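Only one chain comes next, encoded as structure tokens, the form predicted alone.
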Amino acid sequence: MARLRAAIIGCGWVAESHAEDGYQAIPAQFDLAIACDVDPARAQAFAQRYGIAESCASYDEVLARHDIDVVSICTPPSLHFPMVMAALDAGKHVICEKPFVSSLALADQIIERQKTCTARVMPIFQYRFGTGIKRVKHVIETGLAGRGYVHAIDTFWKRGPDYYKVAWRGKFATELGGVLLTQSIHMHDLMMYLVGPAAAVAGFKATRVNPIEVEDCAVAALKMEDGSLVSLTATLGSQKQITRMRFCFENVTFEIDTGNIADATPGAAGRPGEPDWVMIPKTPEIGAEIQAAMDSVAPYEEARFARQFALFHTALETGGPFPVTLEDARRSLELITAIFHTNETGEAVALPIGPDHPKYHGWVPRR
């Protein structure tokens, strides 16, 4: 397949990663052709900063262009659903940031719409694409790790008043939620990527760090389909940004603590999939076998956005599955839906969640 011509829609901070760490890191596969934002000055400045040939302020104008193959939706979350649907109607492939949409009902509408059109949609979960997580997943898939016991996922990040000076942040109507949708959603996706879907969820959320509408602290306990148990902890009030994940299996414990990585920068908390994880085996013999399996996995040439975008291009070329699917995005939204519901009711929520569930049509409070 020839190079695909792409447009970035929304020129805020996450668009920087799509441009620099994604499209422009793999120029043989993509030509980043247009920067689009409702603020034309911001679109023009973004285009100049990244050497993009054109800028505009109209999404409809981008969708009408016959020479654009892919749109990268980097707008506030409340805009994702109508923009994805419009792109599918226009025959444009879509890469869409998280959180994907505001309800399972809308996710299911996109899943059904994609079945009837030629264009395809890939949600973003770039944390999956690091050599460390790739090697851990390989060991689990071979069966060497054995049965899962208990896993702990901690997202200890920091966001203060300056972060919420962006008008759409901190509000249900535009951000859709807080730490569960914007920060820890990545770590929770990694957990399910490694050990599968949840069967039941119980938990709480709270707003304690900042004077905002959405949650900035949360805890949850999960029973997974394989019988293992998981604890989730997330806050935006940690004085040091740390991502900590520990997976305890029958034959091995895997862990990553970005706070313990030598020479780690504050940004390391957002890259837990890339470093080598600590491997603690049951016996030296099992350890040697697991280490050999990990060593057999070649490192990624690119990480995060670049790798996910490269695999997106390959999937379009071959007709194969995307590296992150609509079902993956739905699963992440299902976990969020369950945590919001259990927080309100005090009762554990059984998964999967279907159209008969009270929060199938969303968790955003109705005004």
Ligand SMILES: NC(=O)c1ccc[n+]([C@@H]2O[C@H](COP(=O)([O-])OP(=O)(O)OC[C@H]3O[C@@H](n4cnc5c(N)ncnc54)[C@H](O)[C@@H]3O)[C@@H](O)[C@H]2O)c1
Contents of the next structure:
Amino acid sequence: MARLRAAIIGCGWVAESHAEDGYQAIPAQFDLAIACDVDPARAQAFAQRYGIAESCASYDEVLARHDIDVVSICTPPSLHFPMVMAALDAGKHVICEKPFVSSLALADQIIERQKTCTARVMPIFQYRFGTGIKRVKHVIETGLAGRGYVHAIDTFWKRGPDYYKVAWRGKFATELGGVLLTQSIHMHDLMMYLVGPAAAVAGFKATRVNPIEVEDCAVAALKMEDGSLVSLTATLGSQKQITRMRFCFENVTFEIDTGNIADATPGAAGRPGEPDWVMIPKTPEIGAEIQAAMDSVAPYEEARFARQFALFHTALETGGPFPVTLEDARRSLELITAIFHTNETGEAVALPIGPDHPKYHGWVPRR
Ligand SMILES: NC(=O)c1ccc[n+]([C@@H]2O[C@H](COP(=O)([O-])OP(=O)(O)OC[C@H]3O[C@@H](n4cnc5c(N)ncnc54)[C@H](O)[C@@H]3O)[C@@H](O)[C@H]2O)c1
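Got the form predicted alone; any chance of the form predicted in complex with this ligand too?
Entire complex below, previous chain first.
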């Protein structure tokens, strides 16, 4: 397939990763042609910084262009749904940031719309694309790990007043939620990517760290479809930033701990997909077998955004599935819906969640 021409919509923090780590890292597949932001000065400065030929302040203008194939939606969460739908109407492929949209109903609307149009949508979960996690997934899929027992996922990050100076953050209307929507969503996706979907969820959330509307602390206990149990903890008030995942299987325990990061800057809490995970086998013999399986997985040449974008390009070329699907994004929103509901009712929530659930149309509290 020819090089695709892409536009970035929303030239803020994550847009830098889409530009530099994504499109521009794989120039044979993509030409990043336009930077678009409602703030024209921001769009222009971004275009200059990354050597992008054009900038503009109107999304409609980008959608009207016949020479643009793909739009990257890097705007605040509340804008994702209308922007994705408008792109599909205009025949543009979409790469959309997390959190995907504000309800399961809207996710299902996009899934339905996708069936009747040629343009396609890929949600972002870039942490999946690292050699470390690829090897662990391979061991689980081959059956070598055995039955899952208990898994623990900790997202202990730090965000303070400076982070909330950006107007859309901290508010339900624009961020849609807090640590569950914006930070731990990545680790929770990785967990489900490795062990499959949840069957039941019980938990609590609270706002204790910052004077904001949305949650900045959460805990949940999950029963997974495969029978294993999972604990999730998430906060934005940890003085040491830690991203820690521990998976206990019958034959092996896998661990990744990107702790030891006293740096409180956003983004400094580690990338759990990339480094080699610690592998603790039940016996040396099983260990040798698992190690051989892990070694048989070739390392990625590029990671995170570049890898996900390269696989997006391949999928468009072959008509195959995207490396992150709409169903994956829906699943991440289903977990959030369940945690908000169990927090409110004090009762465990059974998954999957369909149209008859009281929070199918959204977890955001109604005023
Ligand atoms: N995948 C990741 O690791 C990751 C990391 C950070 C943020 N994100 C997600 O990316 C999204 C953006 O977050 P951010 O931190 O980059 O935000 P940001 O505030 O830094 O940037 C958002 C930009 O969108 C622009 N914008 C707002 N409305 C617009 C419109 N109608 N048309 C064009 N531009 C518009 C704003 O002017 C701003 O420049 C959020 O959904 C966030 O959760 C993902």
